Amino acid sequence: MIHITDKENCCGCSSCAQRCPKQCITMQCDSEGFLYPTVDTAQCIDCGLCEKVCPVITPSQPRDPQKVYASYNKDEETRLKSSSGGIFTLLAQQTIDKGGVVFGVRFDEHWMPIFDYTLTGDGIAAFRGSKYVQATVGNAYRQAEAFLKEGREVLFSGTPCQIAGLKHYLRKEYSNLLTVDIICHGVPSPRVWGMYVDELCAKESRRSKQKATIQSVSFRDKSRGWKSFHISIAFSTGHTYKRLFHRDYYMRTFVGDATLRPSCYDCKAKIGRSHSDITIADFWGIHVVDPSLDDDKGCGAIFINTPKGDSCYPYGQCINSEKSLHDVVSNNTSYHTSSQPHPKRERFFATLQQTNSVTRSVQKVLIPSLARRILARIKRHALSLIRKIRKSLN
């Protein structure tokens, strides 16, 4: 029987409570905003399925890639709808164009990330591009094997705990199977980006004088290049809430590691050890790496972990040069080291459930005071001076 007493134990990817055979496993929110497996004791019959399809629990030996490559779509236009290269669009495409089944995230109506699959190729654009909260994945897994049994081609896309989860709940190879991951930083609580989402439609609401909807998100807009995205948010009222990473109060609590989940401070899914058959990711770095392949439109990275991966990688369609795995990973350090907790993420999620206020709690425990900002930046300034001291003096 599955039991959680440790949340850095759990990825809530949901295998357990989808293999169940009595289906006597929820998945329940906790306070922080993340789901984890309750179990009906009562109707737990003591099988172990749970255990025995749990990634985290039993995970798999980390696996490096075949070949990695520097890599983006030939078409303009998706890759600049993309996160990175678009290269994501390309094997969807060809996995609709066989008659098969795509997985990814979607927003729903409330714009929570979930998980769904799509049969036709306009639904592909609804999974294109990053979502940086924790996807629901739901039955996605039960849906895919559903498919995989009835000998379709299914790509599915996620990230590394998700895949590592969709394999452990399978427990077996199909080979009508693609299945696509990330390097992942971590996901985020659902309840932090909902509050937020709320902040700014009441917000704009104000601005605007009438009730304002959302009607896009892009967490990574890349209409002033590749390196300089933002998180653009298009209300129904016409205007478009437009911040670089930094400026923005949610992405502040993403990149600051204060409200990822606990298991991605301890990701057990690092290392290829998803056995995903592809790998991509953002090529930081490639400006020094080859300087030829940036125009700042977006470059991936890609892995090929599998020869099946290899044989599905559409090479025709996209400007690949191959690159090795260090110059991947020593600009993306997520592949292989697990994100550290924020020092004030138990205040943040305290000071949250107080205010009710994403925008407040940052300010009052993420934003360092004007007295500490001016303290950090002497000093900065200070060591600056003794280094060209010394320089001087050697």
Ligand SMILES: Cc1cc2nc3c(=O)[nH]c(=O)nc-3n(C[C@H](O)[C@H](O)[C@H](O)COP(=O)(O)OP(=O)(O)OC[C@H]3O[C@@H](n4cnc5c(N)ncnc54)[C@H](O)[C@@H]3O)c2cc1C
Second form
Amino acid sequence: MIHITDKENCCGCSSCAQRCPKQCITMQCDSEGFLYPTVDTAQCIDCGLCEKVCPVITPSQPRDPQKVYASYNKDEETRLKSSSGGIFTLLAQQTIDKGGVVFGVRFDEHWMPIFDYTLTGDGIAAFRGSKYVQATVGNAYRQAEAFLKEGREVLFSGTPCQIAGLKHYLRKEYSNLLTVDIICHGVPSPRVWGMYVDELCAKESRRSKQKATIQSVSFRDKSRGWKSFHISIAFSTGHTYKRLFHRDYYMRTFVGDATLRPSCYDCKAKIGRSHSDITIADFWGIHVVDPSLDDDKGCGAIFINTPKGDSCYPYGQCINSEKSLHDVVSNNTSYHTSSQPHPKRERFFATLQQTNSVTRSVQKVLIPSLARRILARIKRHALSLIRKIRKSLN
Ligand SMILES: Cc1cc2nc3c(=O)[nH]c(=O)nc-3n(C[C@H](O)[C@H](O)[C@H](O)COP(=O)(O)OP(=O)(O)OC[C@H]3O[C@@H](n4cnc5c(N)ncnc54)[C@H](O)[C@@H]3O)c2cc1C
Ligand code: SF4
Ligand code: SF4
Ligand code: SF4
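Could the form predicted in complex with the named molecule be shown next, to go alongside the form predicted on its own?
Everything in the complex follows now, all chains and molecules, and the chain you saw is the first one.
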């Protein structure tokens, strides 16, 4: 039976919990806010299925993409609403048009990301856009399996480990399944995001002197450009909080690797090991690789991994230019390399426990104090002076 001793060895896909024939595995939250399986040993019949369907215990082999494209959706409105090139929407719409089902990640009523499915074109909008928080898979694999068995076309999108989890859960190939993953930097803690949402609402309520609730969240607001994207949160008060991604405290914890799930620091699903049909990502560096494709509205990097991926790709509805794998990964190392934990990760979570505030924890732990910044600047100047003196003496 599943027994987690090292948290790096569980990506939280919940394949084990969904497959257990006795339904005796529950996903429980740890102090950092991540879900892990716990077995009710009194009910367990020791069948071993939970271990067989775990993508971390038995990771798949790495696989190179068959083709790589720089690509974006010809429909500019959709592209601007999407995180990168807006290719996900094209794939999803195509599935719906065939009478199929699309699985993706949307916000729930508390602005927490969860997996859900839609049977309609209108339902795709909720999945559009990256949510930089670990999403709860819930029963999504079981729901997808039921649709697959009915013979419905299913598009399932998620992080590489969530696609690997689905494939392990299903344990057989379905010709009516199309899997789409992303290049994945890692997923931050839902607990940290939930606390931050409460803090921003409280701050906005104080500012506006009325109870503020959130109306919409975009982690990738492109209104001031795709490359220098903003996080933007619209409140019921009419005010919109908007910050350049690295100026926002929550985004600092994400890009600084301070709050990622432990499994993201030793990811077992990278380098094509999810065995997805298509991988979608940002084509960072496209302004150097092929400036003609960079209008700062979003350019996707697309990996066609299987013949099925190739046959489903909506070539006619996007601008495409074939590139090499090197062109993409030289500016997107998350494809093959796991993030390194921030040196103060543990201190950050300990401070969060004490202060109960993301803002204060970031200020205390992740932002260097003024004194330390001044000292670092003095050190830099002193070193450069020493170098100049040495050079003039030689
Ligand atoms: C946590 C996370 C980390 C990422 N890291 C990188 C990276 O290092 N490099 C890179 O190039 N791209 C990364 N991406 C992918 C990138 O942000 C875009 O989502 C991707 O390029 C697709 O863009 P699009 O315009 O085609 O579609 P969009 O409309 O933006 O598509 C969104 C898709 O992402 C899915 N999704 C959204 N939030 C989540 C979530 N929390 N968990 C699982 N699936 C989700 C949706 O279901 C949908 O399938 C990351 C995305 C996420 C969610
Ligand atoms: S060994 Fe079988 S019954 Fe026990 S937890 Fe795993 S899947 Fe469930
Ligand atoms: S990685 Fe997935 S299947 Fe494996 S133990 Fe964790 S939740 Fe279960
Ligand atoms: S980095 Fe790896 S383990 Fe972490 S969410 Fe992404 S695919 Fe999963």
